[in-house]
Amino acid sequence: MKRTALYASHRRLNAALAEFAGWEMPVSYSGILAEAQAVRRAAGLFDVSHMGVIEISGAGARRAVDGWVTCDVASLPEGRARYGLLLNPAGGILDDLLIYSLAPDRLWIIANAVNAESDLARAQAHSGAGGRLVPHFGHIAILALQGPRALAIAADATGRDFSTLRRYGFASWRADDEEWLASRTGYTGEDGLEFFCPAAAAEGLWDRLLAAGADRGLVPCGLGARDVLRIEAGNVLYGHEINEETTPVEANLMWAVRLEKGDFIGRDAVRRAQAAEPARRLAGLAMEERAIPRQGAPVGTDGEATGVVTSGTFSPTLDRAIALAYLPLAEGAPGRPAWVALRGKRRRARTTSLPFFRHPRQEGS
């Protein structure tokens, strides 16, 4: 298995480690639910260096990327990031991405770990002479500092004020002739930052952040807490809510699609899917019994199963089990009685709007 630059730090902190997308990653340190609660109440620090950073540069870089992602890259201002999707010609989702505009002729594409290599191959196949591609896999570390106290901790650890950054904005600087970047993004539903730094500098940054947050409730967090928090926030995960068989219309991701920008791979298929009523759509489920839904569990609102759970967890924020599931359009309306089949027994639930949890954005977000 591959290891991030912070592997030794995880071992020192006695993290429970497991394989994820070919990487040996921390699942938890002090307990998944305790870590999730710490992020909601104070702050949590995550190693997400398994994500893939792909750089594309050159005069034709934006035009090239615009041809194979759903968001509008041409209009993306310098110092801003934008969420987009990579589709196949049938409109199915191959990956969800963040696009960073570092300069008019220079972009970073952040890919899911499980898809990074295939995303790079697709980018190479479709970019042609429009841009120069450089993968930074393993060379750039990514640390996510999330929670209501994240910005104050980051300021103390780095000596920089990030409070004026807007949501999806980022600041970049150079240290020891290396590029650093901090973006006001995250996957938890909380305010916070994601730091991009040279892999060799990751351990030093990790230690400074933990020291700055020691008296503010900051804890190191693993992928288990990250999953709980992203489900609470209604965020999709590749291989669960989205895949090649799922369209942006079904996944409630049309906000990340700009059909009017011009042609891109999958555009015509998405237009057809949008014009027709989808057979299913992603919905939320709040359990009314003490049972935790798991991926693949059948779901229904009447006699027969009409859907399936894509992700489920116990939410410490809501003090109940919750799930994301695909249901027929009419059945997914919030407030409808439902059930989830677990170990041969139907457990009572109720459909609910998404996200399950929404944190009020702080000033400047």
The other form holds:
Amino acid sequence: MKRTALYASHRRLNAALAEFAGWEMPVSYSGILAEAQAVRRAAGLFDVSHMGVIEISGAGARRAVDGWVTCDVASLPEGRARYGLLLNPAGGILDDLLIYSLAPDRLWIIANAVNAESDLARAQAHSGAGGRLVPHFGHIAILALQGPRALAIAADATGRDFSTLRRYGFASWRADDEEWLASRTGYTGEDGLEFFCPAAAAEGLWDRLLAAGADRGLVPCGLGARDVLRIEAGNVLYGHEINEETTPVEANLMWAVRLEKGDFIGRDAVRRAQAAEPARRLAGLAMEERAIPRQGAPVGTDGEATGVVTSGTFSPTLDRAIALAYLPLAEGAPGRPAWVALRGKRRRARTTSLPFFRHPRQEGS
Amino acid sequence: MNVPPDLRYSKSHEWVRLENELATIGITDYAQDQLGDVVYIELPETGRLIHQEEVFGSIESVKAVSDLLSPVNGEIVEVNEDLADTPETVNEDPYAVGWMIIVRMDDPAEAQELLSAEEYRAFLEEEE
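Just the form predicted alone so far, so send over the form predicted together with the partner chain.
In what comes next, the whole complex appears, and the chain from above leads the way.
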């Protein structure tokens, strides 16, 4: 199994470790629910260095990436990141990505760990001579600092003010002749930052952030809490809500697709999918019984099962079990009685709007 | 892992406290640690007859759901109703506040065949 630059820190903090996409990653330190609650109330620090950073540079880099990603890369201003999808020609989702614009001729693509190698191979095949590709897998550490107190903690730990960054904006700087970057991004539904630093500097940054947050309620958080928080925030995860069999229309991800920007792989298929009514759509379920829906559990709103759970968890914020599920379009409308079959029993649920949780301060933004 | 010396154990990680014909049953420290944050516990009604290795309830954590298996034969005479609202006590205090059911055993002598603390400890080492 691969280990991140912070492996020794995780061991010292007594983390429960488990395999995730070929990486030995922390699942939790003090408990999944306590960590998730700390992020909602104060702040949490996550090691997400398993994600893959692919750099593409050259005069043709933007045009090349625009040919295989759904968002508009040509118009992406320097110092901003944008969420996009990598599709197959049939419109199925191969991965979801963040594209960072470091310079007019230089981009970073952040890939899911499980897809990093295949994304790189596809990027190489599709970009041709348009750009020079360099994978930074394992060389760049990624630390996510999330929660209402994240920016104050980051300012204390780094001496830098990140409060002027807009959502999806980032700052980059050089230290010890190495590139550092911090973006106002995250996966938890909270305000916060994601730091990208050289692997050798990761432990120092991790320790400085934890020290600066010690009396502000900051705790180290594992992938368990990250999953709880992203489900509450209605954020999709590759291998659960999205895969090659799902389209951006079904997954409510058309906001990440710019059909008018010019041709890209999967565009025609998405256009067709959008013109026809989708057979199913991602919906939210709130459980009315004490049971957690698990991936693959059948879902229905009447006699027969018509859908399937993609992710489920216990939400400490809502104090009930919740799930993301694919349901026929009409059945997924919020407020309908539904059921989830779990261990041979149909458990009562209700369809809800997504996300399950939105931070009060982010409303209307 | 905490394995109190005065209790008996099953290979499915339940503990049993024996007092004459009564067996108080819960899950072990190892079991709660493996499960992580417990959020739901389903327990039976009192009065139910139960057989050894029969399912008497279920325990669900954020990570997984498991059956609870009875280590003994008998009648369920008491159920810890508090666990429905405070399932986290199974994480915090699995051997005391986190008890689950009390069974009046058909034949208390049978319980002597359950694992001793020493045997359970050895079993855990094999499992690791």
